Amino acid sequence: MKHTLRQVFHSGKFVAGFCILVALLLLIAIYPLFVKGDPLAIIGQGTFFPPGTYVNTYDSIYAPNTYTLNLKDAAANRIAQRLPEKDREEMKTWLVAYGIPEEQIDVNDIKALLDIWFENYDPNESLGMIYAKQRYYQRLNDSIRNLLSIEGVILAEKNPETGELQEVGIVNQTDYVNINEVANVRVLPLGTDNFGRDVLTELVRATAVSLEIGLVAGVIATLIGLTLGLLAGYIGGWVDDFIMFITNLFTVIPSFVLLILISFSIGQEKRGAVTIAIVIGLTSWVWTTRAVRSQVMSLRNRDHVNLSKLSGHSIFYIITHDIFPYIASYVVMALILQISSAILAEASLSILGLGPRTTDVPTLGLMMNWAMIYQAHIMGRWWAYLPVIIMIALITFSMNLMNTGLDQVFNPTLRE
């Protein structure tokens, strides 16, 4: 056993896949210890908040300490953020119409653009434009001048006695607060989804549920395939004919089509994660049965098996002691592939809207389904679907690497 494990962990592909899978399992185990709460809790009153650190505006104004920082690029950054690209393009349009060469205007150089604008813009110049367009440029000019104002923002509160607003303070443009001193700060590394839920928290929980589905479905499919394959391959005769007849029936019907029909017939409210896992397992055993049967048929006439027969051992003893140990490594590889296939099957089902119920727990497939329904891929909200794709790819890639590594260890024809 030790020698076998040593061989397995000497396989570079197996170790690489194993490390990726362990890293994912550690993430699933450790993350909930620090970020607790319902992964389906709605925290954002809106859809698809971009990734970043969110600071409560009210608490930042009333932070216990205010610091004055004179940063060189602060004003330019402030203007660039509040002067959208559309307005900068409109400024360029007016300047070109005024006669400024287009190659001299760079809408990304805020300082140079403002210098050219204030040097040439004349609010009384119509340049043949309609009155509404001329008024637009006048309002744009006023807005730009307000951006350049060095005055702070006045804070006012209502006087409880008179009901009138009274000044309580000024927030200067050079005022800063330390984020560690703000009462309410929330880091959203992957933003929120279409329901305003934390994508990272949801992704971690969905990965755990998808792995659970894959494990349950893989174990069920492998047990069924192993049992039927052992019986058909060793006993033979009418038992083999009957098992292969059933196997061929399931082979003719595509397993995914059968999976869709069964999932649809169950109904949305009854489709829990375990239910889906069982359905996937019950429809995924066919290729395992055929593969195990072929392996057993090559072993049943070996000398050690015949010797066991002559010794009067039962069929159960022969199968478990003389045949199974020789195909155990193959069964482990089949289990790994079954788990990987089950995760992909669940994702495919959920994308079609036939996965686990949406109000129970998230899965990787459900997250993809929600992202597609709310057109995240069309609106460019990559954080709603790209991390899910990467997570599915990492899981399946790691398991396929592990399977390839095991195949190289246990298959004599592939050994280096």
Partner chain sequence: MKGYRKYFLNKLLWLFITLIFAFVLNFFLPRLMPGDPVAAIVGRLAQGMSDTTGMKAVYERYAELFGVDKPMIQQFFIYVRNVLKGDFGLSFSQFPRPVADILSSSIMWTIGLQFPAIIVGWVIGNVLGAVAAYSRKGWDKVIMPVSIFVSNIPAFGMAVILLAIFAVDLKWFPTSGGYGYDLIPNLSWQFVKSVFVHYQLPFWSIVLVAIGGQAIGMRSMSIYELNADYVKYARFMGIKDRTIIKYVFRNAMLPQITGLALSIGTMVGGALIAEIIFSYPGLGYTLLNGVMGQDYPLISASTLIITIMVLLANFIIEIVYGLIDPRIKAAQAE
Contents of the next structure:
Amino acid sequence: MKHTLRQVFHSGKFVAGFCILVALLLLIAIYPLFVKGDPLAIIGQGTFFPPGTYVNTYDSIYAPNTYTLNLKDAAANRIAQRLPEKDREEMKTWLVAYGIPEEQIDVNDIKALLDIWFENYDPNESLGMIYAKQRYYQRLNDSIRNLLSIEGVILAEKNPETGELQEVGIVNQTDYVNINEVANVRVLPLGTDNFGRDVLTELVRATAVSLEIGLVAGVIATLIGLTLGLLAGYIGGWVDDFIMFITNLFTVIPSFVLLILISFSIGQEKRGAVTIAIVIGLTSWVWTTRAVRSQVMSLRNRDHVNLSKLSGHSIFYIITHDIFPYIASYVVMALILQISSAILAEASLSILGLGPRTTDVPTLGLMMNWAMIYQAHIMGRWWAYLPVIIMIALITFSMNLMNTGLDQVFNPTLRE
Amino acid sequence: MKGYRKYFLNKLLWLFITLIFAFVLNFFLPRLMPGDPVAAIVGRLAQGMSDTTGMKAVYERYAELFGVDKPMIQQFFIYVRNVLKGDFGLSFSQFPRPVADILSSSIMWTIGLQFPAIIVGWVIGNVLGAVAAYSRKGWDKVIMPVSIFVSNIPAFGMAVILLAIFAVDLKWFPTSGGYGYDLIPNLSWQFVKSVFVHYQLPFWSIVLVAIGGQAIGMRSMSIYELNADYVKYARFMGIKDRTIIKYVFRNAMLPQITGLALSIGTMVGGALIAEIIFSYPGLGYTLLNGVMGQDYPLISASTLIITIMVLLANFIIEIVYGLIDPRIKAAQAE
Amino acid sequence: MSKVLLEVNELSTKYVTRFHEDVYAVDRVSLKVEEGKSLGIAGESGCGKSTLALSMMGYYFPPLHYISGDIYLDGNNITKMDPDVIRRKILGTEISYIPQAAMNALNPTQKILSFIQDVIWAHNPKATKEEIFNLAKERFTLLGLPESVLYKYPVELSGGMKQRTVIAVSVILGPKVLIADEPSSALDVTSQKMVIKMLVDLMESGFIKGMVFITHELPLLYNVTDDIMVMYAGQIVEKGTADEVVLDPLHPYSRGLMGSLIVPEEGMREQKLVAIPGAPPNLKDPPSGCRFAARCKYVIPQCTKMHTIEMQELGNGREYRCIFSEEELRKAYQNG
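For comparison with the form predicted on its own, please write out the form predicted in complex with its partner chain.
Full complex below, order starting with the chain above.
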């Protein structure tokens, strides 16, 4: 046993897959210690906030200290942020249409461009453009009116007695706050989803749930497959014929069809994560049965098994002592494969809308389903679906690598 | 030829058994579930529809189709008789459209998309796998890691990634549908062009996923064959490497054909999900609509049709396989 | 002394495993096959005898690699030849091979005739299908095989028939030397006899001029070949005529190996059941000195102190690899 383990850990592929899986498990275990709270809590009002650090504006104004920093490129950054090149090109288009010679306009000289713009722009001039385009220019004009101003923004409060605004302070363009001194800052490394939930927190929880589903389904499928395979392979005769008949039937009838039928029949309310896992497990045992059966058949007439039979050991004893140890490696490989394919099956079911009910827990499939329903892929909200795909690919990749590694150790003659 | 006829009849018999079994499962599975399926469906109807006359008509239709008051076995034969007549009942969600009508318009899209995509993916995958196995050093280092990586991206993931890159970002192809939403299906040049453009992304996403898995399988099969005794013997009889490579790839190809037969169900499943991602008007999308609309007759008919398609594909592959592998005939003749 | 057909001189080859480890399977092996004579090579599995069979043909492909030594075929040094020339001019036409496990030696999806066509076209691209068919028919009839075999796939042939077909294909181009690697193992007794008879007939009729026969079954060698070599851990440990090596083995290993054959002697019955204790050394890192030392019951410290043990010649081609003299060995054996 020790020797086998050492051999397994000599296989580079197995070790690589194992490390990825352990890293994922560590992430699942450690992340909730740092980010507490309900992974399905809705924190954002609105859909798909992009990834980044969110700083509370109110708290920034009331930060204990305000620092003045004279940074050379601050003004340039501000203009670039508020007037990106795309808008400058659009301004040029308007001006050219208005009749300004093209060579007089330099989109990179912002000051000159703004001068020409304010000199010529007339919000009432349509220039034959569609209404939406006109509105765009009007909005643009409003937003850049104070672009070159060096004045600060005045802060005012309502006087509780008179109801009039009173100036209480000014925020200058050179004012800074230290982010550590702002009371409320939230990092959303993967933004929020369509419901306004933190994608990363949700993803970590979903990975854990999906792995649980995979494990439950994999264990069920492997147990059924192992039992049937042992019976068919060891007892043979009509038991074998019958089990193989059933196995062959379920090999050709696509398991996802069964999954769809069963999941739909169970109904939305009764479909929990565990139920789905059990259903997946019940529909995916055929491959294990086949593999175990063929292994057992080749073992059945080996000398040590015959010796055990002659010694009068019971079938149960022979199976557990003389057959199982020889097929254990296959069973482990089958289990790993079952886990990864169960995770995929859950994802496919959820995309169809037949996954676990949506109120309890997130799963990788449900996250994918939500992202698809809310068109994240079409709107370019990559953070809602790409991490999910990568997570699924990482899980299956790590498990396939482990399996390839095991295969190389246990079947050295078969490959390469 | 006697051996082959036996093989053919054997497979034909098996096709019938599996078809009957698929029918039985499709009928009994929902009825084996805890709770009264009819009551559950009536409950869903109340949520899904506002038109009371329509609802009533659906309920009557459903009661008739399922013959709820009759014994289970009798219900089954009513179901079989109706299905054989091409009557799958009426859709709940698209009432009063018959399910058969909805399906007949989506089957062709699915067959037209999946059949070529799976074949093309299979062929390309096998060629790449063979090249990787033979060249080992150079190509193998590139093809294999890429294939392993690609084959681990789920089918829907591949579809979403292709869509995000080529449709949303680069805008080379449309994001959804089987043809332009402003067109009416006809045989005009404009329509054909639109279908072609809409076809590309779903097609390649299925192809890419198929390539990954097939290339890996073909590579290990080829390596296994390259080490076979007959290769060594042929080499020592002075036969040219090029001729030997032909033996090896032909022999490695044969298990890949059986492999295709065994995995076609899974591949179709993945491809249906890809259809959903692209809102492609095939069976996958119909199935999604069925689930969304709690449309039981539509779901049941879709799964039955998908199963029949997979069983037929399986049958055809095995028949072709029997024709090209001499071992099959020999084994049957014994 | 008649003409030497095949001479192998100090040949060393190695296997490279997929973990890039070198396995020195053939270590400075020398042998001679004279015209009209056959040579048997005996040894446990894993002793390098199959590798030696492959190495003798001068055609190397991974994982087998040539290290050093020369092979003379009909007086020509083939180790210096271009591999493609060897493939076209030597393999199958001058020297031919019958593989171990001939069960799987034929391409399963090709009819026998089609394979024969490929073999002949590899050496003579101009041969017509008709010529090939006539030649194949003639050869098969001559060797007592039915013509119908030509139209069959390998799966349609029985084990013995398959092996005989392989032999017929191997000699179809009229090679001078035939190297047979365990041609009769894995066959039932009747088929074994037929295969052996076929090989003996080929030799006796002068169709092939020399043969190397490799096996782990000693009774076979004694009856089939003129000379015998015993191989252990990649090296030759004893050479001589069949009578000498089988009836009067000198090397302790040969003696252990032959033990079961010599029935009449008192006390041999026990040895028959008890195999030589221990396992052969790992050829990735062969031990220095005598490689058999670890399993030899006559071992003395000197055996492993020397770097290599050389062959001792007794004349007439009789040689053995041991630090003891002939007398010392005989005395030791007499004392048990």
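For clarity, every value in this text was computed on a predicted model and none was experimentally measured. Positions refer to the first chain, counted from 1. Take the two forms, superpose them, and find the largest set of C-alpha atoms that agree within 1.5 Å; that set is the rigid core.
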| item | value |
| --- | --- |
| Per-residue rigid-part match between the two forms, V296 to E151 | yes |
| Rotational displacement of the smaller rigid part between the two forms, which moves against the larger, in degrees | 41 |
| Core superposition result - C-alpha of N108, shift between the two forms, Å | 6.2 |
